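Read the single chain below, which is given as structure tokens and is the form predicted alone.
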Amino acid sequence: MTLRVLSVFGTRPEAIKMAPLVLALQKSTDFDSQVCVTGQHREMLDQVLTLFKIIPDYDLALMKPGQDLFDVTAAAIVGMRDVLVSAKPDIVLVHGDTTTCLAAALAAFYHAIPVAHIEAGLRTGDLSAPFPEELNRSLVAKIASHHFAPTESARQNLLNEGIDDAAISVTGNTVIDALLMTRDSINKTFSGVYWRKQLGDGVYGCLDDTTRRTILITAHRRENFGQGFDNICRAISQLAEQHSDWDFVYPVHLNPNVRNPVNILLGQYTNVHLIEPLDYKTFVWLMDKSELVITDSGGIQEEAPSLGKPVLVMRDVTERPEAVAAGTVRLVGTEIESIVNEVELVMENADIYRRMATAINPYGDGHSVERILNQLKQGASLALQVCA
């Protein structure tokens, strides 16, 4: 019997991590695969769909100017109601911890359709950090009938919450599949002329200059808005002033809560390059060419170590403690002095840099999708059971 699978995602990170799984589902004769996107991130989502040549069967296109979490959540749940009636899936696949993930899982539950949760079991233990993601993924764990945990630590989190061990599979993280697929593709396909066009003369020039080194920055977390984000920008400004021989490249998120302080506090530095958000393949190439990464995001903590890049996380807690334990990631908080001191330590201490750059990535080997598909095939009879 062919299993009817509906994959639902709406943000750029979800799309990146779900893309290799969607492509594998489409190729397999064991599955009838459909895709629904919510458009929670519109432009950045479309870039990923184009890169991986994924054409959604359903697009809720729910983003409108001035929306808040209430608007997005309500629109996603109502939109999924009609999609599920039309698609009639045997199982719904959701990813991670976004509003899309929670809304799709809840809608499937209301329709008594089983849910499989990709990247299940990540926890900080603090519902306010990250906000609202920690609550989203915790609630989805109560709904899902199968949990694809990226690591043993994530599996243990689920067991601690009373999830049946038989319903959990440790698969690694699909982002490594996507990353390695993309890296191999771009290394074979694109030349320096292409990257110069994508990044502009300034950024490409600093990457091409062997006398200079580059730090890649990503920061957009909702819980850092306000003082935390001010601190992040002021720390970067100090680093830029004190290290004029380094370049700091920052693809700036579209959210005005990010763009406004970034432009005000960092716009005057010649070695801070504020650029527009990048398509995924360009971002992967930039990350591969950079010396290290400072970030407040989640997925890059998994990706950068596969490219041998140390990651400094500007948060007080992380739901990815495996990277900290492995030595590929350091938590540096959101205080100005702490960020500056920790980043300089990695910039200036060759031994610390080498240990971080060569540590084994705990998040996978590029075969996570294969493991998920095998589990879906083996567990088809369980997945087809109606939710209680």
Ligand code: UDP
Given for the second form:
Amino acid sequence: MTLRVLSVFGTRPEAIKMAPLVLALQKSTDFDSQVCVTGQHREMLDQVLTLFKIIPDYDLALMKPGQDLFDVTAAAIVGMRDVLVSAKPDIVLVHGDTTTCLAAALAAFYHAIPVAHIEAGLRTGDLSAPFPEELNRSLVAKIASHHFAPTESARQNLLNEGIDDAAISVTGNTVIDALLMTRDSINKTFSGVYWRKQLGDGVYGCLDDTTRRTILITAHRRENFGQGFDNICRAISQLAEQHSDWDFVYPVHLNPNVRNPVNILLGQYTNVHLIEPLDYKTFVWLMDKSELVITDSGGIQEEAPSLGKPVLVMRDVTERPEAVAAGTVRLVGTEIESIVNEVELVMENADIYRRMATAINPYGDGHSVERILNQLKQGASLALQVCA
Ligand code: UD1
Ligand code: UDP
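Moving on from the form predicted alone, kindly provide the form predicted together with this ligand as a structure.
Next comes the full complex, and the chain you just saw is listed first.
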């Protein structure tokens, strides 16, 4: 029996992490695969769809400039109501902790359609950080009939919440599948001329200059808006002023709550390069060329260790303790002094740098999709669970 699977996602990171799974579902004769994007993101989602050549069967196209949580949640639930009627899936796959993930799971639940949750079980234990993602993923755990946990500690979090062990599979994170696929295609296909075109002469020139070194920056978390972002920008400006032989390359998220302070506070430094969000393969190439990464992103904490890059995370808590334990990620908070001190330590201390850069990636081996597909092949039994 072929299982009718509807994969739902809406933002850049979900798309990157779902892409290798969608491609594998499309290829397999065991599944009838459909894709619905909510369009919670637009340009940043489309960059990923184009790269992986995924054409959605449904697109709710819900993004509005400056949308809030109410806008996205309401539009996604109502939009999913009708998509589910038309697509008639046996099972809905959702990913992670975005509003799209929660709304799609809730809509499936209202239609009594089973849900499987990819990247299940991440927790900080603090509903305010990340906000609203910690609540989203906790609620989806209540709804899902199967939980694909990336790590053993994510599985443990689910067990602690009373989820049945039989409903959990530890698979690794599909982001490593996406990263390795992308890195392989980069190594085979693209030249310096191509990267210069993608990144522009300024940034490419810095990367090409052996006397200069690069720090890659991203930041977008909602709980950092306001004072947190102000601090992050001031820390970066201090680092840029004090280290004129380093370049700080920052592809700025399209959220206006991010762009406004970043442009105002960092626009005037010649060694701070504010650029548009990059398509995934260019971003992976840039990460590979950088010395280290400063970020508040979730996915980058999982990817950078595979490329041997130390990651300094501008947050107070992380739901990804494995990389901290492995020594490749350090939490540096959002205070100016702590960010500057911790970044300088890694910039200047070769021993610390080497220890962080050589840790083993705890998030996967690039075979997570295979493990998820094998579980889904027993889908008939999964599919019956939620409706009972
Ligand atoms: C969302 C997710 C967050 C995830 C992040 C990844 C929620 C609540 N938040 O946050 O978990 O880590 O995506 O990046 O689900 N915008 C564009 N074009 C785009 C994307 C965004 O213009 O392609 C702008 C729009 O003005 C939009 C705003 O960014 O209204 C905010 O987008 P939204 O998805 O609501 O929040 P993010 O901060 O991106
Ligand atoms: N990324 C990208 N282009 C960029 C910045 C990031 O493709 O300009 C990728 C990055 O490699 C990672 C994902 O986007 O896979 C992370 O997305 P984001 O930080 O927006 O969200 P989070 O992971 O925090 O939910």
